[in-house]
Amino acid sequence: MLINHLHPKFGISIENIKITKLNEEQKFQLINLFEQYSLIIIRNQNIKNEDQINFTKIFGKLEITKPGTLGSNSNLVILTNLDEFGNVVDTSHKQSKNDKANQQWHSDSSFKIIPAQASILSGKQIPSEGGNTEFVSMRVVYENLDQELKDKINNLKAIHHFAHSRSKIDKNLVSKIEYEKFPPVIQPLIKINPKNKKRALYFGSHTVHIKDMQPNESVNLLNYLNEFATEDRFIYSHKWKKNDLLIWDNRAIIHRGKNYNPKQARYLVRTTVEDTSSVAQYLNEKR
């Protein structure tokens, strides 16, 4: 494997491999690189959906796509602005609004009782301009916090809710079935990697507030952490090429999409691995 670094502190690109032809040693290497660098990019992977599913199994148990998302009840999340006939949808369409919601900094599935570990995203159709995906290592961000602040937040927990992030785009964006299936959950504000014990901040657009903290104090703390975490020095911005394959660790990474020409076609396919080592709690424990 030929490895190049993407950002001084995290992320690598790998050349000269095909994910459909990996041997056991290469799979082992990929897992270790994933744990170490949190973000991996592999170019020129012209793969079928089944190939992507089989590759994703290297990292763990696949998530079932939630209701209200293209690919629901399968292992695939379809992120596109195309309708079933291949036409680009209007910006008022739910798919376009979901795309806008994904342009907020977030960690995939942090609103679920079993959040996400790895996300694997394949670029099938790419707009000619814009549409970058940006990444921040929350592990690196945590390392750069003052020790006093680290001590303050190490044992805090936060409330995550899918409806919270979507309401920022459109209060009617979340369907009744989505609202009922995904009630608020409690997640740690700091995630500790079970293998290397490294700590990372864990919050994003799904985060409503800090548990057991006064509203003003919670807002101020989350705003400060968000502004600090998304300083330019912490961001890697990925310019897509067709057949790029991106792999990232949601336990240590937040990401967001960037604007692109809404009249140009975009089609990405995501598979997601459950973080079975970090089960959350429901805010309403009776559930």
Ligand code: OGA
Given for the second form:
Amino acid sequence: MLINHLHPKFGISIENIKITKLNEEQKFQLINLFEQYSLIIIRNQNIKNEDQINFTKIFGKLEITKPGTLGSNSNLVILTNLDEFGNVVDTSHKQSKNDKANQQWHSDSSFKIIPAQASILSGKQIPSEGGNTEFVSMRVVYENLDQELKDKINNLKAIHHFAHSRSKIDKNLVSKIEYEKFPPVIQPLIKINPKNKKRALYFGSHTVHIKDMQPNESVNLLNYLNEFATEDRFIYSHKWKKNDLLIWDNRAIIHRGKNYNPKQARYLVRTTVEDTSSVAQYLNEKR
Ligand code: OGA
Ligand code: MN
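Right, and the form predicted together with ligand OGA of this protein, after the form predicted on its own?
Now the full complex is given, and it begins with the chain already shown.
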């Protein structure tokens, strides 16, 4: 495998592979690179959804797409501004608002009791202006925190809630079924990778507040961490080409979409792997 680095501290691109034609040795290598670098870009993968699903199984158990998202009940999340007739939707359309919600820094499915490990995203239609996806390694961010702050936050937990991230875009964006299916969960503020023991900060748009902390202290801490984490020096910004395939580790990476010309079509297909090694708790135990 031919490897290039994307950011000095995380992320690689791999050339000369076809994800539909991997041998066992290459699959093993890919998992190791994923654990080490947290973000992998493979260009020129003109694949069918079925190929993507089969490839995703290398990393673990696939998520079933939640209600309220295009692709609901399948293994695919369709991120697009095209409606079922192939027309670009208006900015008032739910799909456009979902796009806006994804433009907030986040870790996929951190609001779920079983959060996401890998996300795998295939670029099918790419707008010519804007629409980058940006990545931050929360492992690198964590390494760069002062020791005093690390000590202070190492054992903290945070509340994550789907309705929280959506309400920042539009208070009616969450449907009743999503609201009921995804009550607030408690996640660690620091995720420790079970294989290599590397620590990463774990928060994003779904994070409401720090558990057992005074509200203003929690707001201040999250604001500080958020501003620190998203300094330019920590960001890798990916400019999409059609048939790019991106793989990232939600245990170590936060990401966001960027704005693009809303008149141009964008169509991406995601598969997501469950992080079964890090099951969260519900905030309210009565469930
Ligand atoms: C995602 C996501 C951002 C984008 O696929 O999980 O957040 O650029 N995508 O569309
Ligand atoms: Mn996402």
